[in-house]
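For reference, the chain that follows is the form predicted alone, supplied as structure tokens.
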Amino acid sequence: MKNCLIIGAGSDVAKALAVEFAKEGFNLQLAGRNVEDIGKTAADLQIRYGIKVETLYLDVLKFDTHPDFFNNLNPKPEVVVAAAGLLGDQKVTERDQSATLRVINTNFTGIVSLLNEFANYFENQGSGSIIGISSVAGDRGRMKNYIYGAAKAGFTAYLSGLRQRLSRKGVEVLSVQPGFINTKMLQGVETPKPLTAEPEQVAKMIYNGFRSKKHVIYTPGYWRVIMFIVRSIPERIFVKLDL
């Protein structure tokens, strides 16, 4: 049986896509820094499926202790998902120095640390599947959550070059590109029902993808033709806009 790591283990989606996994008979290893949150999924899911399933403690914002959590991994995942984020109060990070690179290095750099460790570990056995959660957000800054958008921005250029650089090793990348999600993070968030997905419903888009071996994917499909209208948008108009 094949082993999928999920780090961020704690989010809607990242629960839905275990699932998804789980279904397949993959074992799980579920990391994250709630473990008993994470150990209630991983009963459900032992039970639910008769698979393996590790739950594991990991702080992305704890950088020293990426290379020892990769060590410590037996067996090594075939496969690894990315779903820590953390979208933070923009009023809030435009003013809190903390604040900001707490965002950050949610969802960029800490992740970015620890993916390496697998990229490498990837490129040099010749297999291997990494999946990288990141936003619409990144397409293009806006003024209500361009911190998270820029963190997100940096992730996805991450997980391109990634794509490029691997993909001569036969190794997969698939960037994924959710727009609004029905989980704990947009709570108390504003979203228009009509374009707001659930988190079961992205995560069968996630996995669907992944054994499709997708480059690239929104989801819902349809965020991928509203970005590229606001990508589009020039930018003489696009500043005196309300996005």
Second form
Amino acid sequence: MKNCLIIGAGSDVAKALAVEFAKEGFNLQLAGRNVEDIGKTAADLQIRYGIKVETLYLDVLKFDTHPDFFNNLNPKPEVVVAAAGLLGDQKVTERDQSATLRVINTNFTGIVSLLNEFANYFENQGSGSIIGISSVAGDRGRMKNYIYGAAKAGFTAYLSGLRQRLSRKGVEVLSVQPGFINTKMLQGVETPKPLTAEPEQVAKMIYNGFRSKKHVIYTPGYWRVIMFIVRSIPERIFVKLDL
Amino acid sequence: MSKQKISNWGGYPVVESEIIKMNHPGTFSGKRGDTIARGLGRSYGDSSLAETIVDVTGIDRFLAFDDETGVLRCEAGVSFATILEFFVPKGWFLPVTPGTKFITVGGAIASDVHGKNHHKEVCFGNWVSEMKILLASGETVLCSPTEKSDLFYATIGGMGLTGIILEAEFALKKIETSFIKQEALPAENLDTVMRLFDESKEFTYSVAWIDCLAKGKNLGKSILFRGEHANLIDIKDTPFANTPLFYHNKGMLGVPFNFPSGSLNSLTIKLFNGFYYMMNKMKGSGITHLDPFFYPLDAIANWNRIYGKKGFLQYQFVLPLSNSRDGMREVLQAIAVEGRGSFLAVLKLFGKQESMISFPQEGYTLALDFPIMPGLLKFLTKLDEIVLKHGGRFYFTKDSRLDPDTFKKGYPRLAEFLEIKKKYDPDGVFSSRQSKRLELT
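Right, and the form predicted in complex with its partner chain of this protein, after the form predicted alone?
Below, the chain from earlier opens the complete complex, with every other chain and molecule after it.
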């Protein structure tokens, strides 16, 4: 039986993705800070799908705990999903250093610190899969969320490099670029309805992308087109837009 | 936050409310005033409508299951459909279920729903052993028959007025197969169907469908269905012998849009009831899957839309056993004379039940629905009088129009309930459009 570790298991997308893996018979390791809530998700998946689910405490921001977290994992997973993310409030991050660092460290530094452990381990093994949930916000910095966007851009670049390094060693790396999703993260943020996907829908796309060994997926696919257009806008026009 | 138009299953009334999604881990913490929890919106009237609606369908996890005893603990937004999907194949069934599976556990407790087995197994609340409730203060408490028992019993059938149910623990029922041994017995009139109910007391499930347009000596013409869970031996010669616990949440045949209002005139109802009577007279007895037995209308998603945009009113009352025969006759006569037939009229004999403000009491209950048409309200007021005259009472979950006095007459323990509500919600955070209309809050 294969094991899948989900980092940031409290998020709505992570929960939906856990269901997809559970349906396919994976045992799960759900890691995050809110172990009470994650424990309930674990119980639910165990009852529904008859799989083994472990709840693990993990704080992405506590870098020094990461090596131990990895070393204590038993068994080591075949699939790792990095789903932790923090949108933050752009206006606050512009002025508050600790808020800025929290956004950058959650979305980028902390995740990189963790994934490095798995990358080396998978490389040695010659097998394994890494799924990184980044964001279309990383495709071009916009004034509305560029701290978050910059961290995600860094993460996207990291995944791209990691894929090049590991693909020749039998390890798969999937970059996921979601657009708006109807989740806790976006509660209170106005998003265009037709462009806002449900977490369950996105989770299915991610699982399918993993199954068919894709490199980069946009969820839903039309975001690839939208972001192509956004990236193509010349800078002198872009600076005047309120996008 | 923006307001949204919302109504429940009857499509009436429609209100504008702020809807707060209650996602894990709890994003709502009391103190808002004029607030009520809402599940899948299958109550018919205004029970779960308020200025602020807390949508609990997002908290929908199973938390623990004991496969020795069948005790299940889950979050309040779990639907009966989900429970069936995961537990029927394991050999477990709901202890009590109403005629739709598209309800939440929280809603089932708040309405203290009843089903075809009330005379033997009482209401859903009877099977609940513990609840976790979010109080108006924002505090989360556990209650059970031994801990905060006043809160526990007031919450069962309490229409969400004591707080927001977050989790519940209740016992499922062991089954050998997902099939039902069913008998359909035609009855030419009210006396016959009541005799059949008496003779069917030992059956776990019994219910009758009444043709409300039958008059004179045929008044109360109906079909009584009774059934038992089929055991393995009962299905050994059927095609299901190798798949005894077969269960499939199949895609549903939907009613895609509202029918023109008025398409359900008395002629179409007459045809429908006549057809149904004949069909079932031929059917007799046999093995049927539990889904069509318990949820015949769920097969048609959005069947409520058949009544058109104006919606419909459900009307359900229960009469004390001693007055049931005379009272039912008078009600059916009034309906037949008006020619205001009901698409569905369901008759059922309730067993004994001790409860605070839960609807069922020993006696006959009749559930009717009427498309909203001119003159309907006046007509229903006439029915109210008949029901009250015979000492009957009405079901919160189906009501959207009663006046406070008419309603309160049937519930002698209401004051006791309101005392407990006051104790746990002193500032009146929780109230619904219904509780205000009925002057309970």
